[in-house]
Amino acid sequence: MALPRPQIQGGRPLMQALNDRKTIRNISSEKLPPQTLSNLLWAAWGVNRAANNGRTAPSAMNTQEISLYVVLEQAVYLFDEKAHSLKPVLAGDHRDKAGTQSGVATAPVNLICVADLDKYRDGLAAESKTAWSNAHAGFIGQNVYLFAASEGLASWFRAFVDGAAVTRLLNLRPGQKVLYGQTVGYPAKG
């Protein structure tokens, strides 16, 4: 599925995002525009120096191995960030996967970050690719919610994702790990 192009320019300056940035979850069903879909899943982990793919969140050795779904209520996509497309993984709703709290179902977007721990080198210590994975979705989640800030969006991380029933639906290897879900749409009215 194709992406609009980004738009990198606009939105809330830098302070203004950082002051608003909070967790909202209480999320509208309202389907985002794919305009705003595109920007966001820019901002979460794009690439914005297409010289060495250089990433908008930071990645340990450049090791950039995290993947990043995202369950919509017509399919599951894996964002291709060199394209800045998306690649059908799953048909159907399965929102209902992307995480165990009320809400999570409904709401239009869902992220889950999974690490691919074989794209590390060799000899790195299992505690260290663990550590630097939890890192680099940080980084991916704490991107999305300044957008979300920046964009009057809210935005929900979550580490209660089932990840044993996700690697499942996913069909992840053994070596790719479900890290945490981040759900992200509009504040529900009242």
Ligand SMILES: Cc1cc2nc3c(=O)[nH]c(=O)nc-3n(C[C@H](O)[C@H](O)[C@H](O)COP(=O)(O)O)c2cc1C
The other form holds:
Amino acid sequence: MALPRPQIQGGRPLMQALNDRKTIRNISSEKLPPQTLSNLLWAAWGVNRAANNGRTAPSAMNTQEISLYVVLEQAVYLFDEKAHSLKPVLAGDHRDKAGTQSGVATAPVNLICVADLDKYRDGLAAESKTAWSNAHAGFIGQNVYLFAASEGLASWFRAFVDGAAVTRLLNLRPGQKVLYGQTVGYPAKG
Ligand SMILES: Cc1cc2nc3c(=O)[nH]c(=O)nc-3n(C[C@H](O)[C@H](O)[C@H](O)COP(=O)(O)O)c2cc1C
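Other form of same protein, the form predicted in complex with the ligand, not the form predicted on its own:
Complete assembly follows, chain above in first position.
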């Protein structure tokens, strides 16, 4: 699925976005326009230095071990950062697998952050892989929070994801670890 080219100009000043960053769990089911989804994914983990495949979030030794699965009402996609597009993974509505809390399954966008620990160099201690991939996920999560604050969207970072269920759903390899979910949409009215 093609995404519109991300709009990388504009947005609210960083200090205002930081001032407004917060978790909002009460999220409307209204869909996000394709342009907003495109901008969101670019902010989260997009390519910001094409010459060397640089990204909007850092990763240890630039391993870039995280993939974002994008769970929408119609299907699950994998964000292809270099092509800035969405690769179909599974048709159908699987939002009920994107988290264990109510409100997840009706929100328009759920991101699932999956680390491929096999991408780290050989010999790295398992604790380092775990720590570094969690740090990496945190940077992506904060990018999403700040984008949401800038755009007046709601965002909600979640550890409460059934990793085993998502692993089965997405047919992940043993080296791929489900880390977090993050829900995004418009704040519910009222
Ligand atoms: C590592 C981590 C895991 C989290 N997991 C969940 C979660 O599973 N469910 C949830 O509702 N909120 C989760 N949160 C959001 C926190 O509850 C929230 O950030 C905290 O209450 C502070 O609120 P604020 O984000 O509005 O400042 C998580 C936050 C972090 C950093």
